[in-house]
Structures are given as structure tokens and as C-alpha cells.
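Only one chain is given next, in C-alpha cells, and it is the form predicted on its own.
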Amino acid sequence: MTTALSESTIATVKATAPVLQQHGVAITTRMYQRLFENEEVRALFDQAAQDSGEQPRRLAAAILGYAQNVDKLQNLSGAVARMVARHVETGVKPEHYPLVADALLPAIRDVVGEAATDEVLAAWGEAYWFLAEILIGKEREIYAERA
């Protein structure tokens, strides 16, 4: 079961908000760079929304949703609701999600640089795993039910 983030770290993710808002295309960018390099995983993803940067921004967007929402998730059910969809209809399984921090967290250094303190990053991966675990119990339902 999730357990709840910490304070700090729904301080932290927060105050990040601004950043994001500024920089989030060219992290979530970098990130589908470093995710890409396994080809495995580029084949989940439509290409022509990479190609065009609709994913990536789409990306942004809901990583500052998050941001702006860590304290009140309950803001976040419709984008819960899409992303679970969206999951399972290109196959997205649990052992995916640590390909996905093993991206996102480098990349939000790569980016943003020494702004990114080691805090930081352990503040958005505590985050990371918070919701991906929703995710993955949520996709895991609807495995079980289409099995």
C-alpha cells in the first residue's frame, strides 16, 4: 500500500513548481533521450508524438500538475484516470516505471544543473515512486480485468 510523501518532500516538489513550469519540455526532452536509448522501450511510445514534441510537452505538463497538486491529489483523478488508460493501451507494465525514474531523475540534473541538489532529486524520486505506485495498482486492475 502507498503511504503518504513526507512534508518535506511535498515542500520541496512544490517549490519546484516554478522551475518546471520554465524548464519541464527540456527535462522531460532529455528524459525520452535517456529512456530511448534502450529500443525495447522506444517501441511503446508513438513516435510521430515524439517527433512533433506533443509527448514531451504533454509530459511537462503533467509533471507540473503534479508539482502544483503534490498536497492535494485529489486535483489529479481525471490525469490519474487518462495516464492509467493510456498505460494499458500500449502495454505499459510495472518493470517499466524504474526505466522511466532511471531517465527523469539524470535528466532534471542535466537540465536545471546544480539547482537540482541532491534533496531535490531525492524529493522527486520519493514522488516519482508515490504516484507510480497508484499507477501501477490502477493499470494492474484493469490488466486483471481484461484477463
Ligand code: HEM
Given for the second form:
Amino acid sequence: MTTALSESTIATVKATAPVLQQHGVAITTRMYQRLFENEEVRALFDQAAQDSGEQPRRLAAAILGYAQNVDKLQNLSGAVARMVARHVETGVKPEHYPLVADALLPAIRDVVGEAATDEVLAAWGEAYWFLAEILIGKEREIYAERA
Ligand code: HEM
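Return one more block: the form predicted together with ligand HEM, after the form predicted on its own shown previously.
What follows is the entire complex, opening with the chain shown before.
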């Protein structure tokens, strides 16, 4: 079971939604630069969607939607289902999730600098893992059904 996010984490994540709206694509573009230092991970992605900027935009939109709905996750069920479907199609595995966390959190700091305080990054780290656990659980079920 995933432990619920604390009130203070929810408040911090929601408060940073405007910053993400402004810098979302810069953050996800930087995140992919960091992530793709790993060749195995890079190979999972459609390079055309990267080069066109489509995938960084989709991820930025997903992160923003999450920040705005972190206390109303029922609003995200359609978005979560699409992510899960795409992840299963491309073979995303649980062990990839730490790699994305380790690329995303430093990317936030790279782009917004000291405005991403340790408190903000810690809240986003928790929120990332909260969503990641939901995705991992649903993806695991589908992989198990198919096995
Ligand atoms: C909480 C973490 C994550 C979120 C919020 C997320 C979000 C998304 C979203 C919004 C999409 C686009 C879905 C669509 O086409 O409508 C997507 C696709 C994808 N994600 Fe994730 N993702 C996460 C973790 C991961 C991880 C750990 C990996 C593996 C390294 C990964 C690899 C991919 C790939 C390969 C695609 C398909 C991209 C393509 O079309 O080339 N994601 N993800």
C-alpha cells in the first residue's frame, strides 16, 4: 500500500504548480538530457517524439496536471491509464523509476535554481514516488496478466 502524502507535502507541491507551468518544458527537456546518459533507458523512447519536443511537452503537462490534482487523484484516472498503457507498450520496468527520479529532481534545480529549495525538492521527491507506486502497481498487474 502507498502511504498517503502529508498535508505539508501536498501544500508545497500545489504551491509550486505555477512555477512548473512556467518552466515545465525546460525542466522535462533537461530531465531527458540527464536520463538519456543511460543508453538502455534512451532506447525505450521514440526518438522522433523527443526531437519534435512532443514527449517533453507531454511529460510537462502530466507533471503539471499532477501538481494541480495531487489532493484529488480521481481527476487523474484517465491520464494515469494512458501512462500505464504507454509504459507497458514500451516495456517500462519498476527499476527504471529511480532513474527518472534521479534525473527529474536535479533537473528542477538546474532550471529554477535556488527557488527549488531542499524543502520543495523533498516534497516533489515524495510526490514523485507516490505517483510512481501507483503506476508501478498497475503496470505490474498488466504484465502479470500477460505473462
Ligand atoms: C511518475 C513517473 C512517470 C510519469 C508521470 C510518466 C508520464 C508519462 C506520460 C504522460 C507519457 C505519455 C503518455 C501518452 O502518450 O499519452 C509517458 C510515456 C512514456 N514514458 Fe513515462 N512516466 C513516468 C515514468 C517513466 C519511467 C520510469 C520510464 C522509463 C524510463 C518512462 C518511460 C516512458 C516511455 C518510454 C514512454 C513512451 C514515450 C514515447 O512515446 O516515446 N516513464 N510517461
